[in-house]
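Below, in structure tokens: the form predicted alone, a single chain.
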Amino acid sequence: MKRSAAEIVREYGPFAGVEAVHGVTYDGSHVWFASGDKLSAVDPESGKIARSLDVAADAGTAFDGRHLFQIAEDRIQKIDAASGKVLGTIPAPGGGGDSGLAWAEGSLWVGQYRERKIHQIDPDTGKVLRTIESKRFVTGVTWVDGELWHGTWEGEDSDIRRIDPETGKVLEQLDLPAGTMVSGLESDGGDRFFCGGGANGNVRAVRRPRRG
């Protein structure tokens, strides 16, 4: 296993009126983050936030090219992220302890904390198609180049690492400065990975290791 220290390249935050940060995700031009009440966009060059939707958001966030998919206590919504509007929900597989949340090859995949799961589900249904084992709790999940990337978080330790999908192996692991949590995780498709800071109430951009 590769083992480094992650480079924080930026810090976008702290934010008014924001407590905390749960899920995050990227649309191609903003990162979205969730927190608690409501889910907001934010220009990476600017920092600045750009449009907020009212709706609710405890946990992860993932967007499909067209929906963003949202976490609610128990439920995942599926949001029109022109409107705002809740277009339909589906149950989580953790009812509630559910963290991550990730698009990925037409399915979603949904990061269960405490129990350290990562699962695969019909983003129509949400039928658990299938389920990888993970070593630590699961925070944020991200795919990008068929890589398999989550957050952790337990005491005071956080990383972020890659994983091998069939077997949940630790291939790759960045360690984040004590103290530093990672709530919702995920790829801006290129070197950058976007982290949420849970209480901090922050989000952070994390270079992703170049391959090669």
Given for the second form:
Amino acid sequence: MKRSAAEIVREYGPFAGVEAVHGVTYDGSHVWFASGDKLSAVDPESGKIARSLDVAADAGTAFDGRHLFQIAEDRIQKIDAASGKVLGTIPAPGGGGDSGLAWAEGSLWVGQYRERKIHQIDPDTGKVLRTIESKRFVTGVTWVDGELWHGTWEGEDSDIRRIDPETGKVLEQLDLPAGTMVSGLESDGGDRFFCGGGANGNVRAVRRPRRG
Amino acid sequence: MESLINAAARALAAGDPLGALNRVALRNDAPSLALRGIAMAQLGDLAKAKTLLRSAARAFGPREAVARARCVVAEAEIALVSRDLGWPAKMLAAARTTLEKHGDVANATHAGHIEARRLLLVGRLDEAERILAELGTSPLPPAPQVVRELVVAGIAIRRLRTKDARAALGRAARAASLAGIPGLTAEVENANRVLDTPAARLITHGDERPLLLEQVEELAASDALVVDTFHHSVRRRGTIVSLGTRPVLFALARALAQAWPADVSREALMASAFGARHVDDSHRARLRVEIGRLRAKLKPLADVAATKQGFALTPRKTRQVMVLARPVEEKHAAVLAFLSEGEPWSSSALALALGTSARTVQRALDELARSNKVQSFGHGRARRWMTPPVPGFPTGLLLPGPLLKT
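Same protein, different state: after the form predicted alone, show the form predicted in complex with its partner chain.
After this comes the whole thing, all chains and molecules, with the earlier chain placed first.
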């Protein structure tokens, strides 16, 4: 396993009226983050909030190219990114113990926090297709270039780790400074991760290590 | 961190404990237990809340030090609100240190405020002030700001600085309306009522009138000679003669001050100071001795002159003599004063606050209960006492803080 210190390249926020960030995603131009009663889109260049949607947003956030998916209480809402309308909901696999959310390969991937699990579910029905065990409390989840990464937070320590989607084995780990929290994770498809900062209400950009 | 926990915490922060309970009622993981505990506390079931918070603290893993510290803080607040003053303050201090070390400033501040409120309640004003100073003066979010200002006001009231108290309560009211939590607003209104209710009676020239706290403060600054039944002292401005350990001398001083400028007969003095109904020569001899002692004590402030039938007070450097007395003078006034703030007290907590024995307090409470001036609920160690006209259970500022937020 490769282990190194996470390199924080930029911090966004704090934002007015945002007490905590629960989930993040990226739609190709904006970073969306969930903060309890709304979803907000931040321009990663200016760091300013471009728009906000009033929806319940308690945990992970994901984007499938057209829709935003947002965990609220014990369900996952499918939201039209343009209008902010909730198009439908499916039950969350953790029954409310859910944290991170990612979209990849036609499935939704849901982190179940204290159970230390990641579920792959059918985005239309919520049916659990398979479950990956992790070693730590799972926060955010993301897929990039065929790699499954997730955030952890346990005992006041956070890291971002790449795991083997078959075995759950940790392949690579980026440690965040002590007390710095990852509460949501998304890759921009390039060399950046966007991470929710939990109760400090910030969103951070962390460098993704390059292969080869 | 978890969806439903975040949603429930959001409901709690918005003052909706039932909404929070709805979301976690059937869950027994550590964060749910903690949330249920806090919700039960806000709903007034303090016993259940305590049990839930204890189990939550146990259920959190050994590495989740911050989560466990938050449970300790919540339990400490419940202990404070239920006037369980024997609760280990050390645990709270340790929890506060843990929270500070991990950068959870909000909850560390909350813990400090609980410590300060406990110290204020038991009259340790200097220590309460020191804790507030440790917490710093940086701006706080509205809800904790209310708590801080209430502690500041409480200290100012007990120190007889009404201007400071009113200023702090003004800031508290503004913060409470910003916070939008009705319980906090009610708390500030209650505190304001203290300033608008007569705090004392002034007896002078055989006449008496009620005094607001502000007028008591003015009196302290005036050049009148004041016999103060609150502190068992005689004073004029900064010159204070304490008679706290000399009840007979104080009774004599008070009798003389109340009659001033007239004199008081020997018989009346003996009756009020010794409780003597039938006066004999030994009483007369004792009165002479006690008057001599009082004269020596009061030397910087007044002379005690012999008259034809008794004694009279002659104040120095002033033409005013007054007695400052409690608004209602009756037996066990001190016990009633503590209960009249509307919170339930255990007899042992009252004993601690009053600095007397639990036995003495228990006797006073039994007597007051017989005349329907106080009432109790609960049994055994959980028994609590309060004055009857209580408009529901006051929140006592219970846990408005973001105790569960990640």
